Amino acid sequence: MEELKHINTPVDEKTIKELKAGEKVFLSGYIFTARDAAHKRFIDTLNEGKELPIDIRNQVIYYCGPSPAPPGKPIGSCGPTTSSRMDTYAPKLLSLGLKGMIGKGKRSQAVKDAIKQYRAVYFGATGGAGALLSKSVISSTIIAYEELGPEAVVRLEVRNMPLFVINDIYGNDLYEMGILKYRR
């Protein structure tokens, strides 16, 4: 039986080196949600010469717009959104020290190249399983851009969030590996 890796945030260089495309991991610690609108604000802020509202060095951003929390819960459903929508912004954030991204779907070649260059990782979360993923969330706090509603930047504390390594620092891509497996 394949061993699951347990990793924690902030993500360090040693951990990044050990992760390989196709591996299953449980992620624990603090992560930040950010989607299209928040990413655009991040880049606009940087272009204005200002600091981001969060220190992204060694952090993980989850491409997610969580739904409101029902009574007694820290969060509502929190499934991944399509990652390619953040591809324009990701290389810049990776260059500033972002170490992990969580979403669903393939990434552009520019993002995969930046993952290798800046030594980061792209995790896949199961699309359509937002209610299940929300069970990994212990707490949630809005950090920035509250006026964006579900696109605000939210700090989530997660415990054993189930993920797959999609793109690693060695240039491997789980989606491409899957296609090759069945072409043989």
Second form
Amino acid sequence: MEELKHINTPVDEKTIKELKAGEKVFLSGYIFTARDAAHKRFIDTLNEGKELPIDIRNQVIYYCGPSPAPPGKPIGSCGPTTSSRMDTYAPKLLSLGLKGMIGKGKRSQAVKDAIKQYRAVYFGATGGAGALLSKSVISSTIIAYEELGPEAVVRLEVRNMPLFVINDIYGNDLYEMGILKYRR
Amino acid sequence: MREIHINEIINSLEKLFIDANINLSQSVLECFERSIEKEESPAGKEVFRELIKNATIAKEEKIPICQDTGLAVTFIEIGQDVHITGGNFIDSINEGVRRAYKKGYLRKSCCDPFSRKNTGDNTPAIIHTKVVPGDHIKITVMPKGGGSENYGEVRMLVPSQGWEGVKSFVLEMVNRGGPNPCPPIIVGVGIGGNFETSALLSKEALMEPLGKRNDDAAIGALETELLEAINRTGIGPQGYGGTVTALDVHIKMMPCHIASLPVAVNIQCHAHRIKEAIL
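For comparison with the form predicted alone, would you give the structure of this protein in the form predicted together with its partner chain?
After this comes the whole thing, all chains and molecules, with the earlier chain placed first.
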């Protein structure tokens, strides 16, 4: 791989501009887990005219439902879940200032358009590499919806979390680029 | 008649599910090693390096390879000369699963289809039983993640579609899944039987050892043909583009109705977790 690229949260405009689909980056800072049930609650909350339990401006959401933390560890195995299930909710959150999403798998055209419009990024974490990804997590704190168990919103402090840029603000999509390059 | 107490079944299931979720089999690891060489894309090679590192960390730290520790799929062969004592056989399987998912800090991923309320202990297990000759019980466990399972399908083809129909169905499934089922994948294809047996055959196909071709050389050749076609899709490891989209393809086949050609495709992710024990 080429030279290692490190980025931090909160994510600023300069970082967003520099990220290109296909590159590997290492992310450090605070990120928030949220998957199916938490997203549904986010949108229900917004529809009721209420505030989200977290300020998502310039933040990164990780589509992840970790396995339980064994004693003495901040988290269990914590790889990404399939992002497409969050596609119906993502454009709204991007419009409110969310800057990054981490998951695995294809996004809808609406999400890709919102990534361009609101200047954000979609990262892929290696699906099924939950043990490896857990080594990037320094600490975890439940922020909301504790009753959802593995689906609760958890703030993770991460250091050098290995990610690939899938969708950037320039309309590039690593999944499409990859297939075009290697299809025989 | 040999007596086997349910405690043996419970203990065995507990151990197997924890072991399967934490310790990736040597055969899968070796397949990753070989794939680094085969894979042409730099990002794809990097994914394989991450997967090898992941398996090592999981083993050292005793945490699951993947946070999706799956529904608890079990295949149990019961010798016809075995008498199970001490309680209910089905309950004992679920008890073993319950203990494994609690003690092993495995994620409970089983919920009500509509309310989505979690059952809390990853039961009920998926239980497939077969009565076989002998006086042993063979237990095989395969914790199966949701991401890959979502990209399977059963389809009743028209007999005239033949092998070409089967092949295009499998490729359609692989392309539809793309990066979502966590490639590199393993593809199980069940052909024949009826609606439900084709699905079961496709799951059983996933349990075949990696790299092993079907005993019937003609079917083995079809497996190779499919594997090569899948690896020409360009999807690659994690869908980042590449030449290793699937680690293997296995076909299981049986006769079917004169009017039918049932085909099932079951996709497995690279976190290919299978362990077995004989009681």
